[in-house]
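We begin with a single chain expressed as structure tokens, specifically the form predicted alone.
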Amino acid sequence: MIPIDDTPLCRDGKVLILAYDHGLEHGPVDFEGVPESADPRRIFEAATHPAVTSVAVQKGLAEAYYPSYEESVSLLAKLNGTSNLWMGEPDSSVNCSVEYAAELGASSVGFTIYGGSNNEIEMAEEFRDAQEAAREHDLPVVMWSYPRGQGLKNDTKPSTISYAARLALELGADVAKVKHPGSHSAMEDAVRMAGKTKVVMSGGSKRSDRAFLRSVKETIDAGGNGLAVGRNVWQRENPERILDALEAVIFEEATVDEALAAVE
């Protein structure tokens, strides 16, 4: 592990990544509820919020939009990703090199691994190359650790999420992005399995403010280090409001009720 608390990825040891790789991974369907969310400038504007430690995007968005925001936003370059048009066993093409991410001004990089997929071995070898290259550039590495594949029956089972966190540690990720396993004790176990790798919760599909914040609070209370969130921010009409609440929960250790009261 490299010390990352003093890097742009962290604030006071906590992480809040605003993820916007969904245009590739999910396609236009994710922008239908709030059509203006299809405009990357809206998300980069949201990423200027002080709670956001980095914005995660694919290479094309970094090239096209990051230069206008490099003074106020930290870039996490997502190195791999595959469209939802792909119907095969879970896999993720490498679309950007670490070297090019560094040229774009990235202060960290992200990489997806689908543990349990028939393509896991190939993806782990690709991650090895990316992780070692990132070390040469002193760039923190965030693993999207998502167990998935035809042989995996339940990708949110607590033992599976703990395995996902451990996979990130074993392969050398500085931060593991994992799904919430459903309880405080299960998240505690995932954090324990991650060792020195920081654990952040995946935001997932849009939910009510209270339900979403409750899972974030549970993650922090279980020893997690924050959140990597997309739809639960930019699918809202007012992203700043939920970011204000997230800042209170993650960085100020407020309760859910306190955070909601502060933004009403």
Contents of the next structure:
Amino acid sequence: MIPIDDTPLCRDGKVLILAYDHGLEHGPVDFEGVPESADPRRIFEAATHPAVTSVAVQKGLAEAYYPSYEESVSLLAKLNGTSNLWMGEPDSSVNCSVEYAAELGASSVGFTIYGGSNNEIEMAEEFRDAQEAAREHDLPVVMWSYPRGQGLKNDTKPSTISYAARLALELGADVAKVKHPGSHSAMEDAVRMAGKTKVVMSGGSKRSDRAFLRSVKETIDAGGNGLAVGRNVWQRENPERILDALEAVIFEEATVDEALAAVE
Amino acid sequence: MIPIDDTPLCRDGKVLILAYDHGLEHGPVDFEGVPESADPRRIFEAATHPAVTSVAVQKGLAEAYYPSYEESVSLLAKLNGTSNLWMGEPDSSVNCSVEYAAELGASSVGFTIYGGSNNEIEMAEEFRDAQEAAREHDLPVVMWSYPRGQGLKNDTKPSTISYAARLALELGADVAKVKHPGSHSAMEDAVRMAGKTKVVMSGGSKRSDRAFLRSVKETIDAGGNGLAVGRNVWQRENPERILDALEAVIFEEATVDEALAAVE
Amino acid sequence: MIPIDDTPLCRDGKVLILAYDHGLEHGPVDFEGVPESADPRRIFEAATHPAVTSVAVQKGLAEAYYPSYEESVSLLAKLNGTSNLWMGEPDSSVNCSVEYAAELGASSVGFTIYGGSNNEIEMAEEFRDAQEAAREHDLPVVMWSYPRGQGLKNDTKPSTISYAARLALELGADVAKVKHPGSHSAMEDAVRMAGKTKVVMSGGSKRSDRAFLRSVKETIDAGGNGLAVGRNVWQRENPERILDALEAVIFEEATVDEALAAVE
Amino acid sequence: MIPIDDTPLCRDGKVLILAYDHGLEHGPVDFEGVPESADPRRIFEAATHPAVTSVAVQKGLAEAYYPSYEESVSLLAKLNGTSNLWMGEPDSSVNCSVEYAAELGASSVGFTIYGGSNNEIEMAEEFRDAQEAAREHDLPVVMWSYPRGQGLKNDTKPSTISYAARLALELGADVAKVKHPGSHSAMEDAVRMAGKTKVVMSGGSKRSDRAFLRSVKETIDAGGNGLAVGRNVWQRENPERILDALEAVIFEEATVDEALAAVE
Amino acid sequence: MIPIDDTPLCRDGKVLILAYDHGLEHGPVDFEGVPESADPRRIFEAATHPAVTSVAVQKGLAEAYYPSYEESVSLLAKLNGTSNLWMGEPDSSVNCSVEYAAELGASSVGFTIYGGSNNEIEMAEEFRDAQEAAREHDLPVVMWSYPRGQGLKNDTKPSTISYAARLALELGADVAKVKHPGSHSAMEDAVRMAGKTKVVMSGGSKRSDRAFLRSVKETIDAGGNGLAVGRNVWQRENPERILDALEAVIFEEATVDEALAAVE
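The structure above corresponds to the form predicted alone; please give the structure of the form predicted together with a further copy of the same chain next.
Full complex below, order starting with the chain above.
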């Protein structure tokens, strides 16, 4: 962890990452409900919303689309990822070097660790290389900290999420992206375990406005620093509307009701 | 994806790759019908046809034969490949470095990824190295995107081909070579998933002139950018004739009937 | 082994490492009894006690918290470690390079070897790289020498601990951290096997003041050079009190009774 | 494939490699019939025969014996090889770097590929490194192309040998060393598949003068470029005599009868 | 093999290595009979005997103890080795780089190869790196050539020892350390297979003075160049006495009786 409040990844110490690595991780199936969401331009456009502190994409999308948005969007280059065609133990190939991410204009990098996978050791060593290279380029590091694999039955158990948050701190991530553990106190515990490392909630699959905003609010109230969200934004017909609401909750201390009222 | 329209791989934004890596991938059996097709000179000669934007071969053929064709043919160096003597999970050895491909005069490179193979992770990391090295040499990258391996029963299912096309975009390929998914709308979907990455149809095993040209036309009509073809050219007695027809369909907006009539 | 008496890791030839890699190795469960022990600042504060010759943490904690304690605490960067989510044969990922540890201000490094694990060969080769890099930076090397894995049923058997101590000497560690083998003579044997390499006892899980201090005293009396302790310090309500007692036993030749009396 | 006719490996476009890696590959058992054949000097002496274009040995023999023969013998450094104590899938360790081979005075290098082995992928990638390094040193590359391993029952089937010859061309070898496929037409097919890559027959186990010479003659008549022979030379009491006959057959267009008559 | 007669490893072309890597390879159990043998100083002292041409130790012992003996002892740095806690196929971790061995003052290096192990390929490639690095530092290379592993039932069979000796020659070792194959003629055969590579007998477990010296004498008479011995020296109460006898047998052409008589 290094101080990152002055980097583009943060706004007033908070973080809102618009994640869009689903084309790799889940495949076209994620775009079925809102077909235009398959077009990266739609998401880069959404990322120009002032609530969004960075857009998280794989190398290929950054190469192809980021040049048109360099002025208006901040880029988080996701360094590893894997298709869901993969049938092995949870693992993630390193698809982009930190050096190349920096060339592409990234102002931060992201890296997945599957704690508890039979590939945990190898992934942690790849993370070491990425993290130390990121330090050389003064790039904040966000860890997608997702315990998963042999022996981990329920990966949103509070103790698992707390451990996930701690792993991010211990291994040197600046931001831990973790799943919501299900309660205010469990999220509070995760935040406490992360120490100086910021904690952002993983948006997960699409829910109702209210249910989704409530979990975001709970994260903020528990001391969390924001959100990394994909489907709950771009699987909506009107991404801007939910981003307005998220801005209210994350950056303006609004309640869920206030945020929803403001976007009616 | 980077802009490649001004490179030798493209002509008017379209692509016609004459592929000839079959001696490695399939072995001499592919040359049985037209014995002279075993002689690389025949294929390099065919590649001088104005319809062909590049010839795709392994390092050894490039070393031995390309020096005689440097003026008249554009070289795509296929960087990986494997014999079909291989009995393991789908995999492909990296037979040529990008640096050496550049020395040989390649103006683009090709790389196979077997998404869903137990070797997908490793192949994707090898692709990263190749793709980033290609960027340093300003060489367009064509991905042979062929989901295959444990758990993938039908690798031409529309959803699989769409995923294959998306993988090419996400991982940073400039052109995705995919199998035809069987219908216009399925190919259209694959093209849409590939975003700015160009999509070329894989020629596959030999078919009748009409059946073959119809699938090419369908690819073009679906927004695809062309073809990578081997057997359907050089397993014909007269490669030039089918190349004439392909030129009409791909570059001159001819119908299949018009193209066939023109070559009678 | 190289002379290390003049380095910050030692005081009068003795060593007292305050270990705090439990957030990685064991997870938040270790902080449950004394919740504030989850906060690294509490441990860095404790490490300002004159008895502590170094604090041992993973890279992430060093990055985040050490900058505030550079003047008052000496840093031992633990180079490898693994979460207990890991279900495979005992192994430890190398989470920090020696170069980066040196940049962080470390004055020594730590490395775990699980002798007898199916990963022993690989770990020993990683140790080689770390040890030789540490020599280039003039950093003492502490080996966490913990035989563990297939075929090792009781890893505190005297012969196992003696072998563990010897491994540290043979492979080039300056300090061997081993478990207490259970008796004065067994510890004496381990110290003898370690030759010029210093031996420190591993603190282990929390015990009563008297039981804990007695094993430390036994280590010193057997010729050992000190202690690497975590839970027996920071799982106590008052870490300073036990550190006072440890200082008496390790550095001032006090008996257990004298040490306990002094801190009443 | 690059032009190699002007290198020491060739004489009038033909090749006769005296192979002597049997001490590694087969062990001392190969020397039992002619005990003095265990002494490398005997083979280096034989290699001074004008028919021999190069002697093929492992690094150790090159180091120990080649300094005495630098003026009179041309060295082919065999880069990989394995003892027959090895019980795993066919594989070959890379025992010598190209750089070191060049330092030893090698004027060409040799490399084994077991196509179809479960180690084919790794071997092909090692070949890539060796081949590209050889290009930097302007050293011709001879591939011992021996399909072998899981799923390959009869490795001298004509189609297998043709494939083996083609692999050498595709992967960038200048000379393919293959087993004789059993007939003139099968050898002709292998030669045709190898394109510009020269094909030399593998000598194999010891046979009668006539049977051996007949297969060599058949290779030459089929368009092959020569022979790599070990046991059929140095397991004979008089190596010089068979080399005289080979010279007649390979370089002087003699029939088998003429060659045999000349050495009576 | 390179000429090594003028290096400290040899005296009059003969070699007597005092081996002391048992603390790593076997563990403290080897020191039980003569407890003071656990102290490396005792062995370094013994190595000052004029009969000893080098002492063979792991990196750690060299670091800790060799500085006091640089003037009086010649150092052979054993580069690989493994504890007997290891339960896998025979293997040996590379514990020391050649570069570091040279820094430590080594005048030769040692490397174990387990021919026939499932790790043979990997070990041979590690040997290549070590051997070629040793050449850059002009350091003689001693191979501990010990066929062992899956499929090798009796690793002292004459044909196995002859193969082991040949492996050392083929792979580029200057000295082959092999087990005694049981008879004069078998040792003679091994020496013959090793060609210009020197052969030294492995001392093995402790035997009577006479039995031990007889096998050494047999090795010398068979053309062997000496001995690498550990336990048969330092498991004796008086190492100097047996070294006197060994000096007589190895360097002064004494019979066993003469050697024994001289030390009565």
